[in-house]
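The chain that follows stands alone, in the form predicted alone, written as structure tokens.
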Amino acid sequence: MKLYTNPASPFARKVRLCLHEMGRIDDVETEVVAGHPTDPGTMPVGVNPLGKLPCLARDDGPALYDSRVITRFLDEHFGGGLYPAPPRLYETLTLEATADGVMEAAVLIVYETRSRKEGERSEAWVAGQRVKIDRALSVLEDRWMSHLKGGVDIGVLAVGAALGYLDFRHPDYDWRADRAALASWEASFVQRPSMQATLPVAP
């Protein structure tokens, strides 16, 4: 198997976090690629026509994407145990979806400012994405702290990746303000070996 990835992608980081947590990072070949919506660059469009990351190429079937499909596959393939049994499963999947939504909004802000010329950028669009992020993080603070503190699963890893991406690409956004519980959790969680091994960097 080959994982197409990028050290700056929060979605790709989520997959690599899973592999690290399962102790299987060396069992999957990785290839770093890069691109964006207006220039596919080296993105693996031959195996993922959407030209998005991450993408997992397999020898015995079509490539898998997006990140939620890949993490579920890897968890079953390696017996990782990152997807708990119901009823916690549905909470875990919802938490993952919330974190993925934060990542998506944060990435779209980056694309808006980097992929469009200055006169074509929409401040209203950027503001709308920031509102989504604010709402989601406030919900994490108000409703999800017991889950975040209750053991590592795919939802918890996704939140770790999302918060790390905000610090990486949006350092001026003080997401910790008025979210003391979430900030305290993140300060501890980021020390995990898997988090340290996957810290985002510019390619």
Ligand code: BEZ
Contents of the next structure:
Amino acid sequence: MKLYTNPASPFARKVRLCLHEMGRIDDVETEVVAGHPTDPGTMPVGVNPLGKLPCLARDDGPALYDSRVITRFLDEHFGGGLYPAPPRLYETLTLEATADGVMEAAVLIVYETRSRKEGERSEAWVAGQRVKIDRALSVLEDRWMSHLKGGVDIGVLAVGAALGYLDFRHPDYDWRADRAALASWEASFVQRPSMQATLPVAP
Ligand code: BEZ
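Can I get the form predicted together with the named molecule as well, since the one above is the form predicted alone?
So here's everything in the complex, that chain up top.
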């Protein structure tokens, strides 16, 4: 199996977090690729026609994408235990979807700033993405703290990856202000060996 990844991608980090938590990081080959919506660069477009990462190429079946499909597959393949049984499963998947939405909005802001020239950028569109992030983080603070403190699952790992990406690419955004519980949880969670082994770096 080969995982197409990038050390800055929060979605790829979520997959690598799963592998670390399962003790299986060395069982999957990785290849670093890079690109963006207006230039596929080295993205594996022959493996994932959408030209997005992460993408998992398998020897005995079609390639898998996106990150939610890959993590589900890896958990089943390696017996990871990162997906609880229903009804908690639906909570966990909703937490993952919330964190993925934060990552997506944060990545889109980066693309808007990077791929468009100054006069072509839409401040209103960027502000709309920021509002989504703000709302989602406030919901984590108000409703999800007991789940976040209740043990590691795919939703919890996704939140770790999302908050890490905000600090990495949006250092001026003080998401911790007025979110003391989430900030305190993150300060402890980021110490996990899996989080330390996957800290984002600019490629
Ligand atoms: C980034 O550089 O922020 C990035 C790289 C790959 C995927 C998503 C984001």
